[in-house]
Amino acid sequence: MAKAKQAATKSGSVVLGIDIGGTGIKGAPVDLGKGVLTAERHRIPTPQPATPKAVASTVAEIVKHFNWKGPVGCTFPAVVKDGVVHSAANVDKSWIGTNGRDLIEKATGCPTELVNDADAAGIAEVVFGAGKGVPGTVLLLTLGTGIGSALFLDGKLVPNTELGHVFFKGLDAEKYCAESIREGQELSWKKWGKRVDRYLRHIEFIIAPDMLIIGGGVSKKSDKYFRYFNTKCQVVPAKMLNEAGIIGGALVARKG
């Protein structure tokens, strides 16, 4: 298996995809040409604080786990531009004008591509999911600890936007709607859910997106929210769930 396994990469058909999330980083080898993983996930816990040694010994961790050679797609909740790191919301402030593209390659001696971890969920959407074939201005929110935004023109990302920090009743979004704080205040799905169609409503004003994908591992309970919607675009829940972030780092590395 492991031979075949190798053999894949080298023509490029599997690529590892790894998640770096605030509470965990995940991987798993990516089929690019049918999106699904090869192999169960592997998951370690993310160490804290989370700086960019210890999170790229962690990412290590995770290639020596798959005994992977090949090229690798790393996800990070932060604005990445050429590999290098330009906002930290949602992680350890040591990381802004951090090479983080460079470090994890040091550490794991793969090629590698660093991305937003909401515009590789938002490109599995586009290339396997919800939004595949969807023509116009595509957005995927991902309602989290956070919000995270990935917006598509025809298919083509623009990337780096970060809509969960748009500033929203007199807050940040995110701390407004994002499921953490449904969580953390203990509100109802009626009341959070109309906290999340003001947010959308808002958007839909500034971007007037053809479809809205709502991603997050709350995207699965839908049915308890998204009934208080009253966007005028069409909103679906994503479906590639809490796999979208490592398929879609998975294709961000794919060469050629």
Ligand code: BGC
The other form holds:
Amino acid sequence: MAKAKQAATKSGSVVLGIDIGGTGIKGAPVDLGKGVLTAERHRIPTPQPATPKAVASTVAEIVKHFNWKGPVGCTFPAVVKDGVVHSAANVDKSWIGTNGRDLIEKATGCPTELVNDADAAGIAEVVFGAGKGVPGTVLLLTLGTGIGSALFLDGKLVPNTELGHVFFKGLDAEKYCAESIREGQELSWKKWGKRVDRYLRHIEFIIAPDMLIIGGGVSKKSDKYFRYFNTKCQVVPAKMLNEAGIIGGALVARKG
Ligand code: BGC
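Having gone through the form predicted on its own, I am curious about the other one (the form predicted in complex with beta-D-glucopyranose (BGC)); can you provide its structure?
Let's see the whole complex now, leading with the same chain.
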């Protein structure tokens, strides 16, 4: 991964951020200085099967929609090192070993960076959101289809942590308490909140964060389940909500 710009850049510098997810691929130009979208975001359903080729051409459609010619920062829900995808928990297995960055660069003609989705969301939170200016160890956990993690020490990212895959209660943790499990098993907020609490306390024991940020779509509903948390450290909802991926992706884009 190119060095993440973990400090706000001056306003006016605009980059296209694209968030590749299991159900939708969303993009928008981002003002890197303000951390805001400069145009309405464009969303296209993720092609099924979500093969590298199909996803790259959907990303190219988004680039075309904005008539974009500059740098592109893309998120991806897997371990990504130097553009290469190394895992595929919730995506098509054919991604493993693919240089997604080069593929997207070819499909779009734009200089591209590819970054893990939770890392991107974490960067957006640390630069503009709930983790802004927070010293020490900050951990963002995104609760969605899976569980993603982004670990920071004094604002600097430790890339590609996968704390959603620690083994917990005999399961891959994301199979125990991701948001998709709440929905799929129709768990009450209380039951699910208590599961998340057990997981958070386990993670707290391992990492000892100073602050935990909960991201993912369900972060907007924190009033329904944060009351079941008994961690020692402060737990806060993410502030950037649905736009964290797009903004964080844009923040790591290459200049070309
Ligand atoms: C993947 C992570 C990703 C998370 C959220 C997990 O299953 O392993 O890389 O960040 O889902 O999408």
